[in-house]
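Starting off, we have a lone chain in the form predicted alone, written out as structure tokens.
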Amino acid sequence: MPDFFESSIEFLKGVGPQRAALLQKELHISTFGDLLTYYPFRYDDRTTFYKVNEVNEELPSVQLQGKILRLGIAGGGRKKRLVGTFRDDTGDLDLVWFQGIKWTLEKIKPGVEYIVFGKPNRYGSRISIAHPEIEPVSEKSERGGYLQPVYPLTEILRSKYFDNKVLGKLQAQLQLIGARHITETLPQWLIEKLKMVSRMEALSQIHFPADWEKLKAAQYRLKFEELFYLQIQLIRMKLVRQQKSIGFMLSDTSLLTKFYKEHLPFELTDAQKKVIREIYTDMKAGQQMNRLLQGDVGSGKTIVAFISILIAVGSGFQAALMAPTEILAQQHYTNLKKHADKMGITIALLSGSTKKAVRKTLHEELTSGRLNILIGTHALIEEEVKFHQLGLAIIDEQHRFGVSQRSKLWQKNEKGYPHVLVMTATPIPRTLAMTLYGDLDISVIDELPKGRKPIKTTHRYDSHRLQLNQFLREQIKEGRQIYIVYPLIEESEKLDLKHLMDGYESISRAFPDVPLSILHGKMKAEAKDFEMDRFIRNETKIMVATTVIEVGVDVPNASVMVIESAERFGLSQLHQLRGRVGRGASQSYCILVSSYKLSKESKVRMETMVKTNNGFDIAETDLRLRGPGDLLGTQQSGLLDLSIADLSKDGKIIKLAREIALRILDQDPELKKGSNLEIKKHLESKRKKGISWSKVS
């Protein structure tokens, strides 16, 4: 967009310095361009007028025309409210205000015809509308017939009387003076091919839609544009990296062949073999590998990681594996050490609790090259950790690390970047992976090892406690072990700890002869290790825990996972917890226990868990329920600052945008030919405005 849209919002008629400061602070709107691309999140249907006798509490919102007859104060103190009687020729209903009473009393004139809009509710036999929108009847409002945009606003703005109406007026003012400055950002052939409206038409209709059809066309155009440029940028980043990031050629498979012939503990699945081929092709190509490995809980990612390490070590390089928690790092170390020892390869563990003397030896062996594999937590990225020559960096549960933390690991070499393999057991829906990791190559392990039986999942209510306990006794009698997990949510740690301790006591009473373990985040590391060790050695039969066991704990004999207050967990967390069982050959069970009071979303979560074991199906449902931001956790905040596209709903547009972007860049990687110059120009204008694309991946 030309410089006009770089003008400070302060200079738009009706704004001024005070409102400009408020808009900047509350909505991050600083320029005309920011305002123009600040889109409504929904639209109120003002095309229809209802009569009072047609109104019921099931309707989302209603528009009425009539008079306000009486206004009076009801209640006192905190319950003080203003109540008015609204009437048309079919009856009357109540209008209620809990705030802004003085201002409302001054504004409303008895006997004047008003248009009233709001959400109807029922109290006893009366229908009422709380805090309705009200305006005197005018020629325009009496006609109705328009869709009213509703913008995301903050409470502070509303308290300063800056509401939807005010923002709508500013948008109208900007459209009036800015229309001739709006330029096209997509090539004409692409607009015609996809039968899209022009950018000017889209920006006009998104704020002031003539009807639902025109609004849909505007949304499609703006969503496509946003996702198309995101994909162009991600794919170009990948191409640039492939050209510039010359990688170490790791092609020696002698260690790998020895491992396959003499020590492979089980037959690999076809999915694992396919992924190993993809990794090996990358590592020997002479370009730096940057690959995301997705695999459901228990799909065998760790053995794939070890096989990748063997290629690196066999080629004369070192490998590092970074995990988000000490428990998980320890788990990886224990699992991989068994294989490394058989192969005569040196391996060590580094975490926050590693003693100073051990660290000193470890650092010496690492810099000399005598240490082949280093497993650890965030401690791996500390300044003093120096490798002789790091050839492969593996990051497990990578979404738990920030971008800067990950980059520190692959800056450990003075000459050249190591190959990078990031792993996750949190299945990421395809639409999200294409956007979040558009510059990574993606490998998926989508089958479980042979002999694994699907985990049977059931949902029970608190009242089924006796039957549940009986089932647990039978499982213990058969020699099985059990996890019972309680929620732990940081804001209410004390309450949750009490919840856990109460649960522990009631389990002790229900199972007086059964040895129990307990595990929670407040325990010291030694106490945690002691309790976990007892459970692993089968000395205790029931492990009562919080979500500290969510990742990494692998006890093949544990066959039952009971999740208490299951409604307080997210879908992906429930799926991760379920993955702690089903590690052995026996039939495993996951039992979700909840109260009867379940929200609509909680019901969907329970039904999804019972219905499927497929992590990708679960991730798709989770994305629909929670949206991409929540799905990835707070460390990814700011990652998906999309203005209008919604990754949970716009999968088809993402796919199309990516396909077209790939086709264009395949034929013209530098964007130098014909209409591609327009794309390049728009990208450069985005870069000048400081839009950080690098944070996307």
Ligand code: ADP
Contents of the next structure:
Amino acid sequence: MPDFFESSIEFLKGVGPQRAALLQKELHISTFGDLLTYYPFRYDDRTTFYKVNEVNEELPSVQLQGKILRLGIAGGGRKKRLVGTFRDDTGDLDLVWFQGIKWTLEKIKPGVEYIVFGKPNRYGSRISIAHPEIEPVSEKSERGGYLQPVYPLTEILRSKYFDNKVLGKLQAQLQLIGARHITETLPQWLIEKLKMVSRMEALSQIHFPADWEKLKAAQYRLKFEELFYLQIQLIRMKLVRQQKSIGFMLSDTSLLTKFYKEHLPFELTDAQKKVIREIYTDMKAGQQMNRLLQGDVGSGKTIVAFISILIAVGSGFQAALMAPTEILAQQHYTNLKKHADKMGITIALLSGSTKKAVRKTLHEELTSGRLNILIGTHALIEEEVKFHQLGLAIIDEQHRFGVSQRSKLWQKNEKGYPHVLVMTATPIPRTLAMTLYGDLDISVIDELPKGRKPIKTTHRYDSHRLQLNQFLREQIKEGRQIYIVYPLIEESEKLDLKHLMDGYESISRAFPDVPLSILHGKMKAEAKDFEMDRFIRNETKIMVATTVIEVGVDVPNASVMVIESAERFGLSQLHQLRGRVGRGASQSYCILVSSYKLSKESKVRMETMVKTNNGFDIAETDLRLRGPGDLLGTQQSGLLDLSIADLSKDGKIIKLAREIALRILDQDPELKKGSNLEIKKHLESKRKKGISWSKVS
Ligand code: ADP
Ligand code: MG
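With the form predicted alone already on screen, would you show the form predicted together with this ligand?
Once more the chain from above appears, this time first in line as the rest of the complex follows.
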């Protein structure tokens, strides 16, 4: 028998073929089950009634009971509107309709007792509610009100008279015929342990809550369920990978010891030592490593990468390091070559601009095994790049790469998967990381090298440019170098480029005797290298650039970061940019320049930047402001298709779900025990429905 909830939505009373097509297109609802799990995004509180004299424009939506005294048309032309005077025993206010006037006039009768619901606003001395929900007092409302679920709908649906009420009716219809078909998806012991409500109860209360408390219980249950299954699947993927993918045993530390003794350029921080131990433990364990190395900008991930490379090379394997941009690959190459030369191991750079002839010899050296380390851009994962024996693949600044690119690197050794180390400076809140990288092990460098002075961050308005320039002049006089960054957003690329050029001109006018560099994405690779080199060699003092310098660039003598139109950048981007300074011994500054007009959110961003240097605090705020999808870019947001849980708010539930999932799978990895039967069954039915997890792996 096919599952009741697999039935086509078309067959629900009140739907039919046309609405079914509309629901499918607009809300991706095609079965009873889809409708059942299409949850309200908020609930209007219809449990309390306000009195007219309590209402002010600060309140969210309010519910009132009273009568309409007068109803009449006001204004004309585009300003034509219907105005009703609404009164209870404490006073009166206006109800206003700009649309559907004729229909409203037919429906609303003066003198009848109504219940009105809407958002109050103030016009002069009058309070008014535009387009209120309004209905005659009924039994339902007299019973003391209720929580009105509000579903996410689209404009197209509304234009076809498919509104919240209609959807509510369908949900009611479905509950009527479907409630008894709802089966439990969590084991009873778990439900009891967490004092959760049953799935049947939860799915009824989520659509028709009896009160706030019951609603909370329903939400908790459904969020837990969603996150629990997400974790179960992520952890299982990891287990499967660990079983299948026998890793190379890379345990020779002779090179490492030599490096430590003779060439280590500085003492490692405790955090660096800790993550190196974690990486080494993985690499020698005989299982393939898949590790995320998270460390705030400037925390010193590069040296950790090099030390990991030494373990691989020392054990007779090759290593590759992939960076998201040419500039970064170049920089890694220059940095690591210094170390590699001292250690007597070979290293090469491969990027889009590597000449054909060079490429050819490079390929040969790679396949013969003469080349130990290859640094590059995504050119590394091209088909024709073949290794003799790749043992370790490192990906820097992961958020620029898609998951599929990560997996391509895995394929580079036919004899087995190389160990993979993914490095990111994007501080991902722990709860989010658990979900996103649930299949990776995580190492965190949570400490900056000693002696770093915290960067001083200030916020200045456009109009203070003269003072700002004066400050920059003093810094240059003291021998410092400066970045001035302009936004360049794809949608407004032309205009942004013009701003950058205008900026460059006014800077050259303000600093006539100071050599400048300029850098933006539209320049040829050679031109970029040329400008960057001059800045690195301290020949130019100011680098005028777009966000191409955002990640990874390391010029310790540059100690001032000026960010123009700072209000246009996201928080994590601002933090990344700021991380370009504060790398040397001198006091560093970050100056956010914005216009006076700032949205509420922009203000929070500026304040957060000024207040804290801590990447994790910033990431938390960013997550709150923007939600997880934006934070991670579109590449990974598919993973975040959650229907009720919210990664930015449900951190506690995520943690709990992960802990419990880990414990269950630890004791019963195949889910064979009777006590886990529901879990096994639910996973199977999910798989049958073709919920694809390929996008995750
Ligand atoms: P990120 O983690 O942002 O990639 P880098 O690896 O570029 O950071 O390191 C930032 C700077 O700090 C570099 O100039 C590097 O040489 C230096 N550095 C790294 N580790 C240490 C340390 N333990 N002590 C002193 N300086 C360090
Ligand atoms: Mg780096």
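Residue numbers count along the first chain shown, from 1. Quick caveat: nothing in here was measured; it's all calculated off a predicted structure. Only the largest set of C-alpha atoms that superpose within 1.5 Å between the two forms is called the rigid core.
- Superposed on the core, the two forms differ at E155: its CA moves 2 Å or more between these two forms.
- Taking 2 Å as the criterion, G579 does not count as shifted between these two forms: its C-alpha moves by less than this amount when the rigid core is aligned.
- Y280: CA moves less than 2 Å between these two forms after rigid-core fitting.
- In the core-superposed comparison between these two forms, the CA atom of L69 travels 8.5 Å.
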